[in-house]
Structure formats: C-alpha cells, structure tokens
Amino acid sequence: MTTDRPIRVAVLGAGGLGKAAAQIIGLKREVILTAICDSRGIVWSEESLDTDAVVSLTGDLVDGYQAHQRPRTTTDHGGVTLATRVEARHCDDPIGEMIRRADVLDGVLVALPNLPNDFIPSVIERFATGGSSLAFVDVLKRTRAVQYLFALDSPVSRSRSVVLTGCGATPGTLAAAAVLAAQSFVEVEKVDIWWGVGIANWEAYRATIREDIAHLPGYTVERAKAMTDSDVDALLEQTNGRLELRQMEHADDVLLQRVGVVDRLEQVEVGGVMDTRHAKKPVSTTMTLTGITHDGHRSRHTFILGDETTMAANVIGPALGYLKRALWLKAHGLFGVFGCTEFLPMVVR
C-alpha cells in the first residue's frame, strides 16, 4: 500500500505497550501518532504528537504530556513554539472523544488492558456502531476475547471498517509462523508455543502482568482484575518475581483452527515464563510445529525469536505491520473482523 501522506494512527491506552507504540511510531516515516488516550483523558493533534513526550510519561497522560512536550518549531525570529493545534484535556469518556475525531484518523492500535474479556470487543463495537470507518488492530491474547470480537463481524462490516485481531507476538507473529510452517505437512499434530519475557519493573506493564496472573491455577480474569498493586507485589514476592504459565487460554488455538492448521483447539498449547525483575528473557520464545509429511515422516519446524528483542518490539512491531495490512484490506473493499493468521503483515517503513 502506498499513500501520499503518513498513516494517521490513534493509540488507545497509555501504559507500557501504549508508550512503546508511541516510541516505535516515532521511528517510522510512514505513520504518525495523531491521538492517544488513557482512562482519564485524551491528547490529540491534526498534525502529529510529540512521541518523546508520550514515552516520557510517568503518570497521568494529559498532565504528563503537557509537562514533557518539547519545542517543535523554530520561528522566523529565532524563537521556538510548541507544536500547534494540540489538544490535551481530561474527560469522562476518552473513547467517545476518539470516536468524535474518527474522521481525522486512518487507523487505531488498541493497547488497552483487556480485563474482563469483553472489554476491548465492546470498545470496537462502540466505534463500529458510532459510524466510524477505520482500520483497527489489537493484541488480544485470550481465546474468549477473540471469539467475542469475531462475533462483531457484521457491525464492523456495515461500518466499512477492518479489524485484525490477535496481532502481537503470541498470538500474532508466532501464530503466523505456524501457518507458514504447516505448509510442509499433510497433517499437523501439534503446535507448541513457549515464550519468555523479561521486564525490569512489573509496574511498567501492569495490565499485561494482571492478564498473565489470570492464567495461574486458582486465578480468574475477575480475581486478577480485582487485585490491587499491593496484592500483585505480594504474589510476585512469593514467586521471586517469576510467573510460569502452562496450558494458557491463548487465542493462537482458535486463530490456527480458523485457517485449518489444526482441527482441534487442544492441538495448540501455549505457555511461558515472565520475569518481572530482570530485563533479560528467562527463556527463549519459540514456536514448534510437529507434523507428518506426504511421505510419512514426522518432523518439526521451530521458529525462535531473538533473545535481544523485547516484548514491546515483538508486540508493537507486528501490530503496526498488521495495521498497514488492515488499511490495505479496507482500500480494496474488504471489511470485517479477521485474525492474524489470515493475512501476512506488511512492513511499515
């Protein structure tokens, strides 16, 4: 897809992944950050936002952006001015404010916490029923959440929008790699995904950690959502900062079943190790697909992510690539809700 101007992107969510999205967008020439919101307010510009100001946030989005925004333009008289036409304000309904500005957006990257499972689908539904015609990409992880989103295909199609769901690392890159790996086999027996994430401070990714806690034995989405920061601290103290998760309810299963890689959800198994006290990955992230070839041999393909790539790089990079693909689909008149396994992402330069 080629355009004569950068793609105007809004980011929903200003936590760890939202700030990472701003940082990566700031390094690209084909996309610009036009708007971002958190639960308490919105920052918006018809031109572009100062991504460095977003990355520097330590608390409230609106107050933090105004405090960190850097001078952008040198005047004819040698002075400097701040970026023009930037609106930063608190509001009770930031999503509603985004919907009202949809006509100056091209795409939306959803980096909101998804607790409960229907939260992000409900946000997408608001945009669709509000008449917004946009391209959306999310990094949803749970099977039930993605299934909720697929159920919105009709209103999304009627709004002439495109949603690509599950477009982070897993699901996302690793599920897409499994689709490619499956081509060598006449029968796929199993897909195993084992991920490793290292972060130096769990508070930088509060929502992600809570979503992972919800996968632990004895925990539910509701229990994880209700946990205070002190509760999370106490749990991590018991585990020395590490969470080891097995047989996760991860949407890789429904996404791979949707395109015929597997017949049964139980053929896909996802687990991993999260270290919340060290930036180094505790284990390498791998996707291993086991299958039977046309001549009767059992073999495996393994896809390994580099240990030096962070969670942010492996989630936001693919998400932007899928957002560009969603815009390509929209330009070609293909509307509705699709999964990361149905199309390859494009490269955002």
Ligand code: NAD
The other form holds:
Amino acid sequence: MTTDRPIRVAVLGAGGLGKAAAQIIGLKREVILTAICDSRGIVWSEESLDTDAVVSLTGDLVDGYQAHQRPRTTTDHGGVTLATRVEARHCDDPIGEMIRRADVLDGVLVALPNLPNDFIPSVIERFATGGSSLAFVDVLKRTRAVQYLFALDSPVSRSRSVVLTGCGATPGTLAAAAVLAAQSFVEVEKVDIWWGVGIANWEAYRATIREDIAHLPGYTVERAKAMTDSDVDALLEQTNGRLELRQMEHADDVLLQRVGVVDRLEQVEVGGVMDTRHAKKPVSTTMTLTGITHDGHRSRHTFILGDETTMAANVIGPALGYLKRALWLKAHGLFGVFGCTEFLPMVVR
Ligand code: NAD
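Cool, the form predicted on its own is there; where's the form predicted together with the ligand?
Starting with the chain above, the whole complex follows.
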C-alpha cells in the first residue's frame, strides 16, 4: 500500500459515530476526511474537511458545517494562498452524491443506521454496481446483516473493491480477540461476550439505541425503526435509562464460525448493559473464550477493555485500522467481502 499521500476517507453518517470518526481522523496524519454525509446532505472537499466543524455539529450537517467552519488557507509551493474549496449542500440522495465523487476517494467508513437489516448492504451494493473501486469498512452488528453483506461478494469483487464487515467493537475487536484466544486450545467450547456502554444521552447515538432496543423481548428491527423519539424516551424512562440485553443476534457468531473458531453459532453468546444516562460504563466489557487444551485442561482466556475507553474509541479505532487493512488487501489485488476475523487490523498513524 502506498503511504506517500494521506488516505482520502468518506464517512457515511454524521451522527454519534460519524462525528467520532471525524474527530479521530482529525488526530491522524495518514488519513484525511474528504467527505461526509447525513440523511439530508453532503459536505465535500478534495483537500480535507475541517473535522472540528463536524465534531461541533448539533443538528443538520450542511447548515452546521457552514456555521462552524473556521476560515482556512493553505499555501502551495509558489507561496500562493489558496482557500480550501468546500462544497456543502442539501440533496435528496446523499449516497448517490458520494457515489458520483467516488473517484476522489480511497476508503469509505460506514456509520449509518442499519434499519432495516439490509440497509447498509444495499448502500454497498449501490457503490459496487456503480463501478466504484474502493475500500469499505462497516461496523454492522446483526448476524443477518453481515450475511447479507457476504452475499455481495461477487459484485464487490467485480468492482475491484474490498469490504471488511463487522469491524467495530462487537463484532470487531472482541471477535478478533477470540480468534487469537482460540489458538491455545484444540477445542473451543464457548465464546462469551458481555459488554458495557455508558453514554450521557441517548440522542447522541439514536441508531445504536434503536438497534439495541430491537433485541429486547417483544421487539423487532421493524418495531424499533418505527418508534418515535418520544416512544424511545418513554421506554428508557421505564428502565431508568438502562437496557440489559441477552442472547443478542450478533454477527460475532458467523464471523467466528467462518474462520473455524466454533462449529455452531450457539457456541457464541453476546449480551451487555447500555446505560443511556451516565457516561461511565455500567459493567466492564469482556470476551471470555473457554476451551480444552491438547493435554486435556479446560481453561479460559479473557480479554477486557479498559473501563475508560468509550464506545466511540472502541468502534471507530478498530474501524479505521480495518480500513487501512482493506486498502492493503486492495493494493495486493485481493477483492471481495471479508469479515473482521479474517485479517488483523493495521494501525493508522
Ligand atoms: P446515529 O443515529 O447517531 O447517526 C446516523 C447518521 O446517519 C445520521 O447523521 C443520519 O442523518 C445519517 N443517515 C441516516 N440515513 C441516511 C441516509 N439514507 N443517507 C445518508 N445519511 C443517513 O447513529 P450511531 O448511533 O452513530 O450508529 C451508527 C451505526 O453504528 C449503527 O448502525 C450502529 O449499529 C453501529 N454501531 C456499531 C457498534 C459495534 O460495535 N459494531 C457499536 C455501536 C454502534
């Protein structure tokens, strides 16, 4: 992979995780934020966007970006001062606008809601059938959604693109940690993931919370999608702001089965606690893999995330690392859809 110029990244979605992606990209030298969109518009610059202006958004991306953007100039080799050219505009189809600009992008980080289950796969399919050759990373969570994405391997390969799917925290880092943990054992009995997330207010991560609600008994993806903000407020009022989720339909299972860590999906269990009223994690996030060694001992390896690390750090950090790996795969001529368990992420500096 060439690293002689920064990787030009588009972020799809400017909500909680989209803004976190802009903030982290702003701290790195190997990547620049070239474009970002929300459901109403797109902001784009061939040079680089002002990531602080994205981070400080409180509502609409286009209006907010224009209000917050710092006046900025760059100097070319001849000493002429150039204004950074930024295009910010509302449109009916921001994804279509991104596809039209694909030739000035290297990578795409998808931070869209995945409601319904096939929404993000349908976005990737549009890029692939539109002929864009890019590296993509998503932070999909549901088993069914990741299966939809794997079914796109042919069009993605034909467009000479690479998609790495399920590259957040769970699935993502924790599933990748389970692949490493499995190496000590001749038989893996179980992988248990128990996550804790604390956020100060749920409106900062609307899609994440709706998608979590969809795992509660009696709820479905469709029902969660149809809930208004006041319905969500009312539900959270009843639970004191907490959601405790068990036996979640999380793609860690298919991603671990795909590389031989487990034979059966039921060997992987994912659950956790979301606190929507306090930034402090309600419980530590752990991945525990139980197995039998070659000499007959049953034991377990546990991987624990630091309590001070936020959901944003643990989702966007890995997503960027996997995006760099996706670019590496593309540069080596390996195209198609792969999971977070199939390759280690690289580190974006
Ligand atoms: P959010 O609701 O805060 O933001 C979503 C953004 O997408 C908004 O800016 C919205 O305007 C935009 N958007 C919606 N529809 C659009 C469209 N058709 N075209 C363009 N933009 C559109 O979302 P969030 O809470 O940041 O979550 C983003 C995703 O991250 C979710 O799918 C969630 O499941 C996933 N996530 C993954 C993990 C993990 O560990 N794998 C953890 C947390 C969240």
